[in-house]
Partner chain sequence: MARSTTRDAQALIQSLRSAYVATPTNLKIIDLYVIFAISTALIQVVYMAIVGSFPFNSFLSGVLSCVGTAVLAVCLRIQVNKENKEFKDLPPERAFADFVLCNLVLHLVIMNFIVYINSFIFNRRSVSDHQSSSVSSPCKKTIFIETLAIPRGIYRLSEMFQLAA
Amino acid sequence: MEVSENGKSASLRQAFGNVLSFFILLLVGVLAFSIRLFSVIKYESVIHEFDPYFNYRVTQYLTKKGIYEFWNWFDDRSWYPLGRVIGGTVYPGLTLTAGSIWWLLNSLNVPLSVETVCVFTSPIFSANASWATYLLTKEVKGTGAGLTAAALLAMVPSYISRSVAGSYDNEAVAIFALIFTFYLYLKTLNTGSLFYATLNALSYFYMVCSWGGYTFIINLIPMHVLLCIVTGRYSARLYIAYAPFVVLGTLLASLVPVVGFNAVMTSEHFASFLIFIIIHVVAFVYYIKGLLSQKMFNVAVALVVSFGMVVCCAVVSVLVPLVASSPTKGWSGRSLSLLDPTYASKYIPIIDSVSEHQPPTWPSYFMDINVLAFLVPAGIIACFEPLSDASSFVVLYIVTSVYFSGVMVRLMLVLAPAACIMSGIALSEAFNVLTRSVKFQLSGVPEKSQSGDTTSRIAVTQSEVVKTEKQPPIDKTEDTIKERTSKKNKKKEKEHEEKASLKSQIQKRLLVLPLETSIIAILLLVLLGAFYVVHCVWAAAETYSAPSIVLTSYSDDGLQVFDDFREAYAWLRHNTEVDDKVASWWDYGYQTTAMANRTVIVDNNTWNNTHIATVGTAMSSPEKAAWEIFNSLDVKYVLVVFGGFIGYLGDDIDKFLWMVRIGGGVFPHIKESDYLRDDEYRIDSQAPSTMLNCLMYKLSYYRFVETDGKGFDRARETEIGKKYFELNYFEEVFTTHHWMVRIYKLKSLKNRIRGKAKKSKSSSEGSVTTSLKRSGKIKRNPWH
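Requested chain, on its own and in the form predicted on its own:
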């Protein structure tokens, strides 16, 4: 009777715990969504940054034209005169997701615009990512750790920076796909279910569609499989978790046009195929071990190893010439930059020029993950007590993500989920110990009888565990392979697991801290959590919610809004012809195409380094040479961003040396040393003449002296070197209110006499020109 009552109370507690967990997860999802709405509340519902404008433009095309037109779309408004095949060069996951949401809402008579759906896609998927984090962490350390990790991820600033409302970028949905793929892998690893293995491959397919960071998954999972094999943790569950994932995942990945045969032809994927061969060899060895005697087994192992060596040599003989034929040995430029942090600065300056590809500083870790940086080591230690296949995977995840985030600040985004998982495990384990200590001290110390009963129960259980340990251990791996469907074997395995868990419960019961220490530690952890919440809310509201398209600053006069970018794009849209070409640095290509609806020469896709180098060379050249380059590209307008008037850092003058480096990498006559004075970048009177006479300098500082009479650059905090000059080949047509965006038009050449008439008049024209020069009526251009 007492046993049945205990069973009912346990089931009631479990049901209540499940309901409570559900409501906590619901609140976590609401928190993840709402904390990302500061950008809409404080500013307006607008697309942020640069890349999201291209994604928004593509989504508009998808919803208007349909999926088939989208796959075959040739965009003639970018990369003129080359153009771009959108369907074959874009990761379609984000676009298809937002397009599907828009279609579903309109089918339900919810008439939201495409822009509104795009703005709120990121907050929606941040809630999904929090729930996926709960599922993943639950597979490692239980429900408590999962709920804590989900709450931490909902607020972590590193993820907020890429998922605020309006940040319509690939990472918004890719982080959810990354975490969910890892969860399904661990679920398959813990259960051995082929159903979850299939879902894992489908989730990986969605990740491939969403972001180029899918290569992290296809390398991390093989690394974990190899770790399990080397440490003697191979099982049939490991095989089921990996083999279908590689086969189905690779086949599905090759269906994505932007990936295609790269799924089997590039070095980023070779590790998965190598481990695929190794796990089959190991599986075959374990299989024949149960069928043969020891002597025959040794002979068979020798044959299998020999055959495996032959296969490996054949594979290597095919791959080595293939890899050696590639200048980058089959690796992409970004992958090589991660493996060798100095590679991009040596060979691919276009990658090195992107600010988010730079290594992070130590303060950025505290800014983006805050107190989680101090909790991660405790979480790693907790994963080793006891060490399981799932906990070893998250340890490998945090170690690799720490390295990659140290190479490229953009990959702090990959570190954030791992840090939240480890911190959730650490906090959960700490609260378990502390609350258990408080409960034991309050309930067990005053009552001797209860204490005696507890002690006797512990003693009895310890004796059972000792007996269990004296019994020969069950070889789970061998039994699983031999007779997986055997009920007797499953029963033994279950009893062994129950006794092992009973032993761990006894060890936890013996770990009891003093009452005062436990209470103080709980208060400190609560204070730490409160500090984390305050920091995350501040980062979401003040640091990561401001859209880059609209800038703000606070002064004595109050809040100032700088809406110069939209002002400039509106001027282009209303005052230029539809087929006019606009040249600018590649950072502003996506925005110009989406907001001004004008053709650009280069944009943020950066797929053609020579084209970008041509624009960089034009900006680095004297005015006449730059005019000739732009005129050859049919450019009619040139757009530059200038922050010297309001003190805006990150304008084209700040980026100018990257234009020089990228241009010089293709056109050797452009040398960075010509633009420096004693290896120092200057714009004042000490700047070299090459710098003072280049097109970028002239377009940025033309008429700038008229603003204050001195030409003081507030961004660089110095007075410019050349103040008074005229433009001979370009004319200013528009400058925004705060001088942040300046637009110039190429002057057209005067009509020239061509053919025989020109030759016949050459001598007479030469004599006239000479006489005019002597009389002083024709002046030489002093800037060339």
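Given the form predicted on its own, corresponding form predicted together with the partner chain:
Shown below: the chain alone.
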């Protein structure tokens, strides 16, 4: 009678707990969605930055032309005259996701435009990501930790920075795919079901479609399998979790055109194949061990080891020269720059020049993950009591992601989910202890245990030994044990029964804290959470919501809005021919093709270093040489971003040294030292003449002296060196309202050349070698 009553109240409380969890998760999803809407409220529903414009353009193409045209799309409006195969070089996950959402909504007669769907894809998928974090942490530690981790991930600033409404980039979808794949892997590991292994492989396929960071998954999971094998935790579930994943995952990864055969040929995937072989060897060894007696097994080991050594040496001697024959040992440039952080600065200046690829500063850790930074170590300790396969995986995840986030600021994004999981576990365990103390102190009377159920820990006060009874899941006490027993995998219950029967003999002692201490501690933890929330909302509202295509500043007159970029692109769109080519630095390529709809020479994809170096050389050369380079590329207009009038840092003059470096990397006649005075980069009167005569200087500061009479550059805070000069080969066609974007047109060749007619004509028509001999210069300039 008493048992049935207790059972009924327990199931009632469990049902109540489930409903509460559901509503909490709903609220977490709404929170994740709405915290990312600051940019839409403060500015407008517009696509941000640079890369999202390319994704937006691709999605537009997909929705207009259909999927077959998308797969076979060859884009001739970028990288003129080379073009770019979009179907084969883009990660299609994001565009296919947004395209299918748009198609679904339109088939239901909800007429949302493609731009709206693109802008709001990120917040929707961050809500999905926080739900996936809940599922993942539930596999590791239980429901309470799961809910905390989901709430933390909904708000963590480093994830917000890459997934605000309008930041339509790969990471928006990829982080969701990453967490979901890890969740399915842990689920397979815990249950041993082949069904979840299939789902795991399919989720990995979605991740490969979405982001180049999928190599993190295909290296982390094998690392974890190796860790389990080495620490003696090999089990049949591990084999089921890993082996089908590798085979199916490799096949699915090869299906994506971007990856193709790289899935079996690059070093990033070799770890998975190596561990695949190792796990088969280990499985076979365990199988034979089960078949034979101990003596026979030793004989077998002796025989196999001596024979296997020979085979091993043969295989290694074949593989090593094969791998060593490639100069990068099979790794791609970007992966190599992760393993060796100095690699990019020595060999590939383009990778080095991207601001996202720089190492982060210490304050950026506090800015991006705030309070979680010191909850993570507590979470790591909590994962060790008890250490299961799932918690060892999460520990490995946090350790590797901390290392990679230290190499590149962009990878702080991969650290964010791991930090949230760890902090969720830490906070949940802390609340466990504190609320149990409160409840125990308040109840006062020792409670009798249920008959026959020894799955319990034993709490000790000053004088008496008490057995705690089975408590409902919302109390979060032994929810780890209960959550698993309440599910269908009975083998876990058996494992815990075996462990608990040992424990009841050892009589583990737990301290219960005094009432006042625990209440104050609970209040302090809640205060900590409040600080975290305040910081996250501030970060989302003030720092990470800028669309960077529209700038604002607060002055004495109030709010000033600088919409110069869109002004310039609109001018290009309406005042030039459709087939005109526009040359600019590669930062603005995506925006130009998307908004101005004109062909560009180089864009943000940066796949062809020589082409970018050509543009860089043109920008660093004197006017005539630059004109010739641009004319050879059929360029009609040159676009330059200039921030000296309003004090906008990060314009082309600030980036100019990168143009020189990249250009100089391919064309040796451009030397960085020519543009520096005493190793200092300046544009005032002390600048060397190469600097004052180069195209970038002239196009930026043409007629600049007319603004204030002195030519004071507000971004560099000096007066410019050369103030009065004329342009002979370019003419200015448009300058935006705040002088931020300046567009110049190439002047066509004169009809009549007076005087030195034959000599100049023959020199410009001559081949490279004859002009070299005639010019007599030591440095070979291919355009003279």
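Values in this document were obtained by computation on a predicted structure and should not be read as measured data. Rigid core: the largest C-alpha set superposing within 1.5 Å between the two forms. Numbering follows the first chain given and starts at 1.
When the rigid core is held fixed, the Cα atom of A300 travels 2 angstroms or more between these two forms.
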